[in-house]
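Take a look at this single chain, the form predicted alone, given in structure tokens.
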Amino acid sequence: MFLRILRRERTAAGAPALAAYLDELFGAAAGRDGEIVSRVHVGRDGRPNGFLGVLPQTMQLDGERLRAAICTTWMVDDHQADPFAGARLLKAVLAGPQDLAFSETSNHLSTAMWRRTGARVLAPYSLEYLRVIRPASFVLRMAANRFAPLGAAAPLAQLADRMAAPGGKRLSWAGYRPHAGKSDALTASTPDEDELARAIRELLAHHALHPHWSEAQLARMLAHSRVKAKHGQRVLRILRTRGGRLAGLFVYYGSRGGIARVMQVMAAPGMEGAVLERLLADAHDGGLAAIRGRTQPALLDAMLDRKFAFLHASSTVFHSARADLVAAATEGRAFLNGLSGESWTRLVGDRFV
């Protein structure tokens, strides 16, 4: 179901891969609390017909320790015969012992559902940006998605986009160039998943709503994002002021003359634009064409001084019973998508074969 209805794919390939992935993501018990729980829907045949990939994750507010349920992976196999399923999916899911549940990628339909769960759309949360650095190649590269044989003008879209740089005081929305004073105010080193695992958590405690992972889970979690085919290779990042502090941190996936996927951005209060800043230099010198990823309030206004673009492809949605915790994800105080939610998964940007 996942590779026909998730992936559009034809073939059934990878499908031994990614059901040993399924099952260590789901099933193993570094992945579950016995409590919160995927969810199959079984048909009237007595066959499988619907999945809710469920993600147990330990968060807290001003010190309580609550438990979260992350919905990921949604399928219901013929929705016409049995048009129900994904709402039967979901109120098993919402009828667990979580003090919160939500989701980072749901679509029109499934939001519909949400809704009347009474879950909140979340919609600071839910915009995918986009900064183009090289126009001309991400001009190109869009075109090369649609027809492949494009993508031999690469060296033509280069030479375009030297000749047409911005100058170098002047933000454009067509394209970026490292602004002296300004991309080079922090430095930049690139950790090991320990380094990078403990700079995560201590960024962490700048929002009152965010998760509460252990050593092993966190490590776990950073082993999972290693590998995503589809979108390049990985970068990780954590910058400092001059004076040693730490500023923030991000984690990216892209190849030269692409699209960078962002997974992360982490930010302390204040050195919002300048991580942004950063974060537009490495993927220019990386020769990257453009970098796209998921919105968090902390980083909207830094990045509409910048020239990001957004637009919606699906929602982050959130469900409790608690007014606390839906004031907290509402007004921007909570710390989701990325890490907190499922784009650290293999599911998200790899291949299985």
The other form holds:
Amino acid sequence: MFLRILRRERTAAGAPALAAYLDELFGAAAGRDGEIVSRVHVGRDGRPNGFLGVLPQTMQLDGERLRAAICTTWMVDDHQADPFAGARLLKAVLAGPQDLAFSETSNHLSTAMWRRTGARVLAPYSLEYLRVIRPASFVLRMAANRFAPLGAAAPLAQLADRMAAPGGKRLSWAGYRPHAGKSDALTASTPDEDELARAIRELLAHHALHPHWSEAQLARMLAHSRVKAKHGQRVLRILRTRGGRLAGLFVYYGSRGGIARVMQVMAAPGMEGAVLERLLADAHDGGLAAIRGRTQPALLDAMLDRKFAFLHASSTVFHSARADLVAAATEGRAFLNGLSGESWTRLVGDRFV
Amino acid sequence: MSEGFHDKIRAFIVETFLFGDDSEPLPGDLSLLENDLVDSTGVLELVGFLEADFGLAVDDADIVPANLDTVDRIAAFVERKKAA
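What's the form predicted together with its partner chain like, now that we've got the form predicted alone?
What follows is the whole complex; the chain from before opens it.
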């Protein structure tokens, strides 16, 4: 059902591997809460015909521990046969004991249903950003996504990008070239997952509402995020000032000539612009055509200054009966999406064979 | 009491799913699903209305056509829930 409905794949060759992964993600002891659980919908014929995956997560707002339900992988088979199945799944999940529930990748129909339950759509978290680095390679990559043989023209596109770069404007939405600036004062390192986890925890504290990950949980999530075969090699970077103070970090997936998927960018307050500059420079040095990822309110201003483009693919929706939690989310004080969502899972960007 | 339920439910459906247009009658046995008045999205709006305006707790298992497909069925469902 997942491969057919959510990935629109015609063969079920990857079904056993995917089933094992879903079991590990939603069913293993590490992913279970006991009360905040995923829901399976069973049709009148006794066969499962719907699913709404839930990842339980402890969160905190200004020190208060909270229970969250991160909703993902919502699907219903043969919607016409049972038009209320999706509604029943959502209603069942939202009736759980959590303080808040949210979803990072809600499509148009799902978002409409969430809205009817009183959920809020968080626009500043719901935009997909795109920053073109090499315009000819970017256009070619987009075309090759539709018609693969065009990928053979990559050397020509790279040549065109090299010829255009010296005369290009320093700040243009249609291309990027590195330039000397304040961000050069930051030192970048490639951390191991333990060091990355420590940096993530430190930067989380700048968000009023954020996940409270145990060491084991964050380690498990980072292990899950190692491979996204559709998106390319994982790149981890931590940025520090000369004095060793943590400025930010980023995690993205990409391969030379391709469009990188940024899974997470985190920055200390006031360092957002410098962190984004280093992300762009890193992507440029890696030969990438463009980067794309999901917006976070804390980064929006700095993105606008750097000619990022924005479009909408799916929405972050947030449901809570508590006004203070809703306010934290709608006012952009929550750390949502990426690691605080579902993007770290293999369901986003990996293949199952 | 049931008639009161009917009127309130009918008014909600006309206002929410028919854009307030009550020029055509809305028979109590008209299927909201078959006539494309209510879909998976709309049914959650209907449930929200029943919970807010009638003070009901609607369980996920209650969200079935047998309870929510016509004005008559919805009114009967409200009555049963109130009596429980």
